[in-house]
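What follows is a single chain, given as structure tokens, in the form predicted alone.
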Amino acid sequence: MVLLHETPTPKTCAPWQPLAGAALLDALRGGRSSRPSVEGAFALRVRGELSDRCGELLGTSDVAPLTLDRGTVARGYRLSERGDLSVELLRHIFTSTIFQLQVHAGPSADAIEDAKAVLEADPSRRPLLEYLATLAPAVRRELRDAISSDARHLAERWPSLNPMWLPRTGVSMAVDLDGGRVRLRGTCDLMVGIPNRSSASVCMVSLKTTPLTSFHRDEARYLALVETARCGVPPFRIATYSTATGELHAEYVTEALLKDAMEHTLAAVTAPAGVPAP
């Protein structure tokens, strides 16, 4: 007897869904019982080691002060001038501003206009808004649609943060090395957690409006290094979130991670000059 078997129907995987709400918050925070620790003495000497090695790389020559930021370090070149204004930069700045407003006040009924009002109140943003006014109507509509999508995704997915966690947005950081010949600088879109001088307790979050790449991971690690160098205590966790796709990349800050970020940073000290991407 020949038995006939039906070919089993292949099982299809459920479509990937971006994390949202409590699930996104859990991914940001990680498992509380498995947090790695960075040896305290290493964290305290990060700044000194960076400064000494910058001095070795630059030698005794009289060089102009070098400024490094997360974009130049991740992409392997020094900062010469800021990049030209672009539609991509406009989207990033508007979405970042919407994100900051939402963190502190919740989603807005007209997020774009609220963000524009914030930017108009900042004199340093005048060139950006003047550039916006020069765009063709079709380009402005496309840009508005993209920002509206970012704002909607943030409103739908981003969790509310307990005020007791001290959420801080747009945190500027800077560290001078080798007697001021090298400056590390950066801005963290969101820092959460109560600063603690004796143990890692802060989560640092970077916001992106593009799909995530390895460059974004290296940028986040650079910010963790700058935070460690400026205060002697590393963050316990770093994360990068994309409003375009809902992707989240989060990892614990370890001694190995900081050493890797240090090598990337030192490589940029002697790299050729370049213009960072937004």
Second form
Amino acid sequence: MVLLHETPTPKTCAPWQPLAGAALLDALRGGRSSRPSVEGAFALRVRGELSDRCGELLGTSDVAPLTLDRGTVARGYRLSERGDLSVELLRHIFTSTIFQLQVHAGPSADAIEDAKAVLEADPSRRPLLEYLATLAPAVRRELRDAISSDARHLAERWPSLNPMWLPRTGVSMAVDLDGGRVRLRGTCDLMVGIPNRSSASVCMVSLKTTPLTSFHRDEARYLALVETARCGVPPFRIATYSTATGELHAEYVTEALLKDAMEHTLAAVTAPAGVPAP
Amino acid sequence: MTTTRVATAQLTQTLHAERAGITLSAPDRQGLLGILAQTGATGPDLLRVDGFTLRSGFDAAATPFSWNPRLAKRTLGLAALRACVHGEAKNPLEACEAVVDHAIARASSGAERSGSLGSWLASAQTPVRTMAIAYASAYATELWSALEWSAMAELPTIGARDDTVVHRPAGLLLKGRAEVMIHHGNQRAFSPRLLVLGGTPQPEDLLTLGAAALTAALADRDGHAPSVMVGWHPAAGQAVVLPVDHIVLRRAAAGIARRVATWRSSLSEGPVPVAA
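Hand over the structure of the form predicted in complex with the partner chain; the form predicted alone is what we had up.
Once more the chain from above appears, this time first in line as the rest of the complex follows.
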């Protein structure tokens, strides 16, 4: 397992600077010569093995279908508490929207207003905007400052992506296991590379608006597992980028990583609702 | 009548597999229309029956339609895919941008009617258009990379017009769609069809695919039915395969009739009282 953790290191004397532009792109790609591979037969078995083991764990018990997502699996909770409206969620959704727009059209001088226009055009976002309207002026100012900072950092640091690399944002994934008793779902903020190929060629990127933690690494690994179960081919690389700090966690997807993600996921299947897994 | 599931990697092979297609005789056709007519029209208005209303309920069709980036992705994405497959664009993103530019130009010249996708795009703010391109290019990329286009001897039909059947005695407007129709050899009349579906494979896919096959067969002048319907769920990386025969079409007709009858009877009964 290779883990590139692009964070301040005490070994260097120069002040740490977040990666930007070509350097960030290089870190997302990883070194071309050292790219590990996952055995094809293993990747093809992932969905079946996950399904079989879910069946063993749940037995014949008549439980309601479980839906797991990256947050629940990374934190060992069976049920998601995400979805509750919060200032943090608002910031994440605004910043994700700004990111999506930047990937497809480059940075904008008025990123927040652009994102708001997009959210206003989407009926499913109405509750979110209604919640925004209820916030106290001071909270709204603070939120606006945070999103402005995210947008500025993205504009300054995030590289432009060649359309030939097939960048796509907000990619939904959903895999049913054990006859539909367990559903793994997730959304990847950015995928780059040709999907549905026989060899690993996709890089998956998750965007965060908080400093990175080990939970975020586990979330990215969970998404790699779902993508492998979905396509029968793993992504070659996963990355998590923080707009708050400029940190980047990037790692190659290996068999060991997928097995680790599988164990985390299976632990979440048996965790009591709303209680952290042991 | 059985369905099978295949992975995305097997889509092309599945669509190209040799299958015998069926042709509706006049009595076959009358029999299917008779099953649909069991519901009986309740007035002059036609009830729209398509994949959307079968999945979301007939009440959903009553909601006024208005475009947004998510709803625009299929139309834009299929137009972009067509450009990629026909060699007119290098990648889905650039193809989507060209499709949107073209639609806006048409709307600006007055060639688009009010309420059309083109006129919505022309009036939408730039970031909203960008998001429409983002959704559409992701849609087109998934479909573009799911099929081996170079393995197809003939160019497929991408995003053809919906099949339409008006059935006055039943008060129904049947609409059937297919994202891709594959043409090969002497099976052209029975072209396999690929439908892109959301979420994960569900038992309801059987009715969705069967209804689309039924509509195609009833709409075809010669009564040819697609040899196979494939419902691909990109989010799940799986497809449901339904070979079409007379039993599939009869069950689809009966399934539609049942849904319509249930819905119409719920309207006539009014709200169901809730027990205390």
